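To begin, one chain is listed below as structure tokens, in the form predicted alone.
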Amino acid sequence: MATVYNWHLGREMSYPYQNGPGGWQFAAVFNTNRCIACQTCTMACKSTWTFSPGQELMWWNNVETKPYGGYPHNWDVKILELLEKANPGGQVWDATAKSDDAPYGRFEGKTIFEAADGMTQRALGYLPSEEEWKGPNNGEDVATGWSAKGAELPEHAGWFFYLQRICNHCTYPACLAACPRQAIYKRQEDGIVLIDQERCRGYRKCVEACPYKKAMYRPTTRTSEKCIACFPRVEGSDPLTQGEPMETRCMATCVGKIRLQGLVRVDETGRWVEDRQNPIYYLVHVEKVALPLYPQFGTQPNVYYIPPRWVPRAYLRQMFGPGVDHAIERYTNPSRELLAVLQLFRVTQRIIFSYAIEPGPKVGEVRINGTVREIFNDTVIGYGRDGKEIVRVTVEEPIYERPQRKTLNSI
């Protein structure tokens, strides 16, 4: 085993491999406030990718709803119980040793990797069921409880939330590390994880070991799929955008605005290199308010999650780490900046590499906690790879009369 640095965890963790070399890692934001559970992402990834003989239970988009749902049922839940098995109250955090290294402080557990018994897994896993495959939307709007008293923040007696799930192209993937076969790799140009089905023999170890449960085994092929985070489009080589890199299908046809994707640089040791003005690192290094799901499997995911306010917030610390208490102040309660920056979710397909924003006029007051905030109607610029204006957004969002002119009814 390698010794690699983690800063999810703000510190070293044993890995089979070293790091690579650097480059582009994929990476997003999903904002969990926003989400409506219309599966539009789902369905738009399932029409697109998984809708051939033996691919009738892959859904490598899905749309969860939490505390019961899960896809496989209960995947976070069976993974949790394992890793305090494997370290019986030792699976804790030291948030108080943050550090622009460690941003979240120190994870005192052990990760999947170091849980394992390093024989018959090189990360601590399982294999769910056939019974667990089935019905991807189980327990779907099925609430904790309800009161009497209605509900109010900061967290509401009777709760649940809409957990989006992709695979999160991991720095430091637990499929990658179970295979036998050396049949997964990443890729150095995007950081997306893919499978090479030529090598693959469909000994599930990668299911086995990722803990999201995000790659599945095909039983006509007798290989494993994943999602390929649609790297045609993240490569440029659809035709719509004339080769400039574009946004996953799940990212581009998300109806409640909820999701931005975006390329971010990374060292050879797997740190992010400082880039302020690309919005996907400025929401999870600058303002902090985007969290990794799960960071003390020890994946190192690069899917990250602005988290619901209304719940419970130990609830939401043993989903998203110690800096969920940050996050949600800074989305209840946003700079000017960070509120510009929303505004950029869902308003392209192109990927948006960097931005600015124009300060625009007064527009309001609103009181946030006994505080009065102004609010102005900034405009927020996107650009692509090569530094050109790809898209611009006010804060307040216009009207537009239609035009009143007589038109035949359809009917």
Given for the second form:
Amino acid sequence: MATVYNWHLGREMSYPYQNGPGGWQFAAVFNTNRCIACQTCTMACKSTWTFSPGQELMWWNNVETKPYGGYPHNWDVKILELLEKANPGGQVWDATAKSDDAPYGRFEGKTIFEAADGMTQRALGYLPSEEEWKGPNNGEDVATGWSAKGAELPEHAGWFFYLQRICNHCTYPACLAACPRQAIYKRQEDGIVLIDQERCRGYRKCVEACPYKKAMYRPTTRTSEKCIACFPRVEGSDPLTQGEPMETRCMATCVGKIRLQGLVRVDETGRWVEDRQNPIYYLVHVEKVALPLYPQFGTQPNVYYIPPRWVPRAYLRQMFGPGVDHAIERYTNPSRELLAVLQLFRVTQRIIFSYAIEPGPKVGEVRINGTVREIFNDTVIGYGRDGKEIVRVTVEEPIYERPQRKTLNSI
Amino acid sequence: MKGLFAAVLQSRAWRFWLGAAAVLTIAALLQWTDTEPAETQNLTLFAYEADRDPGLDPGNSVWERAQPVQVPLSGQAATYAAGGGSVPVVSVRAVHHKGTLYLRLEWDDPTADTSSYRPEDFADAAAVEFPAQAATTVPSFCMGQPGAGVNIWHWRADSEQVLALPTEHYSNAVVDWYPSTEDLFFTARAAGNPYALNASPVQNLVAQAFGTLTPAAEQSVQGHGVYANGKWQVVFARPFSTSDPELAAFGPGTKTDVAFAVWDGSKGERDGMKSVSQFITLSISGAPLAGGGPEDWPWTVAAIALFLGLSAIGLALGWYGYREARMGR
Ligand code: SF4
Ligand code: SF4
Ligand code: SF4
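Here we have the form predicted alone; I need the corresponding form predicted together with the partner chain.
Below is the whole assembly, all chains and molecules, this chain first.
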């Protein structure tokens, strides 16, 4: 066992392998507030990668309704329960121990690596049965209760929200840690975690270990498969962008414009190298508006969520850690810069490596939590890997009027 | 009479011959009564030359003539992923025929786990391990070490089954259309994964440490498993010689180390989670397997003949000694 630094937890933890030399890391921000659960992302992934015999129960991307939905069924409740049993009452945070190195404070409990015995399991986990992989959208749109008086912020009396899930291409992947054959590897060039389909012998230790249950078994090849982060697109080998890195299928197709994906620079300790103008870096490290999913598992996942504003905070703190209150406060009353950066979601398929803002005129005022806010129509510009401009968008959506056309089927 | 015994006991030559006769008689009796040697790490498994080809059927009558060795197994606790230990013993027999070594493993298992179709299903399996020809020292029986590799023959019950499509496996499954069913869309198949290709129930593998298990270039091991009456019986077969230094080589008059492992799929056993033995000795003899011959005598007839023959020798020796003693004194 090596000792590595997990900045989500604000402390060192044990993991079977040392960090790599650093480089780029695949990362994304999902805004749960905007998702309409249309499952376009889910079908985009399915129709690209998992439409063949033996992949019927496989949804590398899925969108589940919380709190009752889960694919596989109750995956998160089961892992939380295993951890609680391993460390009764001890799975707590010290949210006061905040620093640049520990933006959410310090996790005092046990990660899945620390709660495992190391001999039979390298990460605490369980193997879901076939039944549990069926009905991927069970619990869809089911709220916790009916509030006859209607709902009001900050916490709705009856609530649900959509949780969009893909493989987190974790910095400390449990799937990789658990594979006794070292058939799983993390690429230095983009941090994407892949299962070598030639070496896999179908032991399913990765399926058992991944706390997010994003490694899946395929009976027609007797091997495990997982989300590949659409690596040909991220590499830029899709002819569409002529060598420029492109966002994945599930990101690029998102109807609700909830997703922004990119690559961030990481060092040899797994920390992010400061890159102030990278929109993902800005959202995660500067504004701290987007948070990791179940950081206490300890894998340092790389998909970050803007938490839903209306959900009871205790539930959200369990799911996203102690950074929830700050994130919701930021999102509810965004800074001028954040408001501009949020416009970058889903305006291009190309990966945005940095952004700049051109100030625009004041276009209105709104009252938020009793204070008056001025709204400016700033322009945000996204740049590609080569520093060339790839997109330009304003805070206020422009209105176009189409010239009247007189045709029979004109809409 | 006193003179007779004294004479026999005083003569060194007689002592030698008497001792030899006694050893032979005891050996014959042990064979005949099917008594097993005590469990020990110094077990030797003998492979004699069979006059008939046992083939891959574990029920072939040749196997009834080969003496089984009961090899004790225990759980694997040396490294991740530890576990197993649910099968305490495997009964192993060996013969050779026309330059091919045959091994037959038999163990108790209350369930035949032949499918790995559902995510929670693991198939029963068995493996045989030898040091590689090129090993300069005896490798660790735990998957070898760098410079002292091992050669593993691995049989898995699911590989005896056809690799069904879900619509074939589940009779009520309905699928409108699979757009593509070429190998490319079975990624592991396209990558050459032996399980995905389902080429053989037995894989010939090499390893030089934990986690390094890799298919050998030469896939020359055949095998077949049959489940009946609460037991698995699995036969492995491979020609003696090989040019690959990473593989084991055999020949009449040679000895090698051999270890065994068994997995019980319904207990979730796979990989290091297994019941495993230490190395025992495999001695490949040039001598014929007892009980052979054109008529294929029943074993008991051969044993009785051996016993009667040894008794006759004993009596003749006794009589000769008595006469010598009488004549000498
Ligand atoms: S989410 Fe699961 S499958 Fe993906 S890298 Fe992390 S541990 Fe592995
Ligand atoms: S990144 Fe690509 S492979 Fe992964 S879930 Fe999204 S579409 Fe599927
Ligand atoms: S496409 Fe976007 S809005 Fe639709 S379900 Fe997926 S994440 Fe939600």
